[in-house]
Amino acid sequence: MNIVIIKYNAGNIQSVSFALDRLGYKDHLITSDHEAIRNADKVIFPGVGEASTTMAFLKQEGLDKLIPSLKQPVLGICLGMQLMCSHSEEGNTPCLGIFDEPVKKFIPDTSNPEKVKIPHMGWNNLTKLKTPLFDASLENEFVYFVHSYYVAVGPDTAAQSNYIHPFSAALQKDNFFATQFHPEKSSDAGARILKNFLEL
C-alpha cells in the first residue's frame, strides 16, 4: 500500500511515522510532493503547531488547494483536523473548509477546578462513535489529547469526548477523516484506529 504523510512545518510527523512502523507499514513516505500525495492510496495530515503560520505555509506550498481536492482516504490529526475546518479562532485563521465547522478556543470552567486548565491535556474516553474509523470495541476507550482549541459537536462529528463540555473527538465527511486526539500516542486503542484507517 502506498501511504503518504504530508510534510509541512508542523510537529509530530515523526511520531506518526513511528506508529506506522509499529503497525508494519514501514514503506510509507513523508513528503510535500504534490504528485506523490495525489497518487497515494492513503494520506495522513498530522500536526502540532499554530494555525495561522501553518496555513500560511500550506498556501505557500500550494497544499491548501491540493488537500481538499484529494479523492482517496485522508486522515487529519490534531492541528491537521482543525485546519480541515472552515475557520480557527487561533490567529483568526481561514482554513481549508473541508468540514463546515469553526474551531473555537476552550473557555475554562471556573466552577470545576479539574477543568480549568487549558490546554486540555490527557486521556479522555470516546463516545457516540460513527464511521468505519471506529469499531464497536472502541466505544468508551481512552485516547490522548493535547489541545486548546476544539470543534463543537455537529453534523460531521464521528466521535465525541468531553472536557468542560462535549466536543468533536473526530470528524468525517466523504473520504476525509480527522481526529482531535493523537492516535499515534493513544496506545492500543490508537493503533487500532490507525489500522482501521489504513484498511479502509
Contents of the next structure:
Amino acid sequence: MNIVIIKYNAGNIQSVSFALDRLGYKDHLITSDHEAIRNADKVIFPGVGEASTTMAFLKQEGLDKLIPSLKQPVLGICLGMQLMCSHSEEGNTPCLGIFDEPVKKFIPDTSNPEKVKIPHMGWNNLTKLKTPLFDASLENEFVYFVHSYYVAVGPDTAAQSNYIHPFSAALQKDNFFATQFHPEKSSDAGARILKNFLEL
Amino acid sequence: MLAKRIIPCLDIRNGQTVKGVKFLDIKEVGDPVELGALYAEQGADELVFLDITASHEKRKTFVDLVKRIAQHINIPFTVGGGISELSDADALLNAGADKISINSSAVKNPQLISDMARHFGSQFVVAAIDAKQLQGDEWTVTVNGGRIPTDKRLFSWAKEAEERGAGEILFTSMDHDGVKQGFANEALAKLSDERGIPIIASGGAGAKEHFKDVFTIGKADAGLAASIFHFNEIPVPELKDYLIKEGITIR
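Starting from the form predicted on its own, produce the coordinates for the form predicted together with the partner chain.
Let's see the whole complex now, leading with the same chain.
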C-alpha cells in the first residue's frame, strides 16, 4: 500500500512516521509532491504548529487546492484537523473548508472551582464514536490531546471528548477523517485507530 | 474527563538512566530506551528524559538517543538538559521529541522561553523550575541541578514563564527531592491556583498516598517520580489501580 504523509512546515511529522514504522508500514513517503500525494492510497495530514503560518505555507505550495480535492481516505491530525475546517480563530485564519466548522479558542471556565487550564493537555476519554476509524472497543478509551483551540460538536463529529464542554475529538465527512488527538502518541488505543485508518 | 498524569522521569548520564538522591550519589539503573518502553507498556502517561549533567558540563543534548526513544515509544515525552539555543530545540523536535524542558538556561536568559514558544508553540515548551524553600511562601529558584541559588523566586518566576509562553511548569522541590516523604503540596497548590497552565509536581514521591495527596491537596496536573519506578518499589500499574480506587481520574 502506498501511504503518503504530507510534508509541510509543521512539527510532529517524524512522530507520525515512526508510528507507521511500528505498525509495519515502513514504506510510506513524507512529501509535498502533488503527484505523489494524488496517487497515494492513503494520505496523512499531521501537524503541530500555528494556523496562519502553516496555512500560508500550504497556499505557497498549492496544497490548499490539492488537499480538498483528494478522493482517497485522508486523515488529518491535530492542527491538520483544524486546518481542514472552515476558519480558525488562531491568527483569524481562513482554512481549507473541508469540514464546515469553525475552530474556536477554549475559554477557561472561571466559575469552576477546579480551575480549568489552557492548553487542554493530556489523556482524555473518547465517547459517542462513529465511523470505521473507531471500533466499539475504543469507546471510553483515553487518547492524548494537546490543543488550545477546538471544534464544537456538529454534524461531522465522529467522536467526542469533554474539556470545559463537549467538543469534537474526531471529524468525518466522505473520505476525510480527522482527529484532534494524537493517535501516534496515544499508546495502544492510538495504534489501533491508525491501523483502522490504514486498513479502510 | 482529563486524567491526572503519571510521569516516570529518567535522568540520563552518558546515555544511561541514573537517579541521584538530591542529585548526588548517582547509581546506574539501565538503558533509557528499554526502560522507557517498559514504562509505556505499563501505562505511564508520559516520560521525561533529563540529561542531568548537560548544563554544567556544557554538553549538547543527545539527539540520537532522542530519535531512538521516538522510534520505540508510543506515548509523549519531554527532553531536557542543557538546551540553551533554538537550534538545540529544533534538532530535538526533528528527532521526535514532543516537548523540551528548559531550566537553568531560561533563568539566565528568560527571553529563551519567549523565543522557543514563538518558534515551536507553547505546547512544546516546559519551564522546569528547581527551588528551595527559604521560609513560608518564599522559595529561591536554583540552577545547575540545585547547586546554585539565584535571585529569582518560585511564584514570580513561574508567572513570568507562563507570560512568556511556557505551556507547562515542572516544579521540583529540592527540599523534597530524594527524601521520599511526599511532594511540596502547599507550594504546588498555590502554583496551580495562580497559574493557567498545567503543573507537573516533582520531588518527594515515596508512597502511593503521596500521589493521591499531590493530585488532591497539591492540585497538580501530573506527578513525576524516578527511583520509586526504577527500583520497582511502586510499579506504575499498582499505583494507577490505587489512584482509581481513590476516585482520581486516571487513564
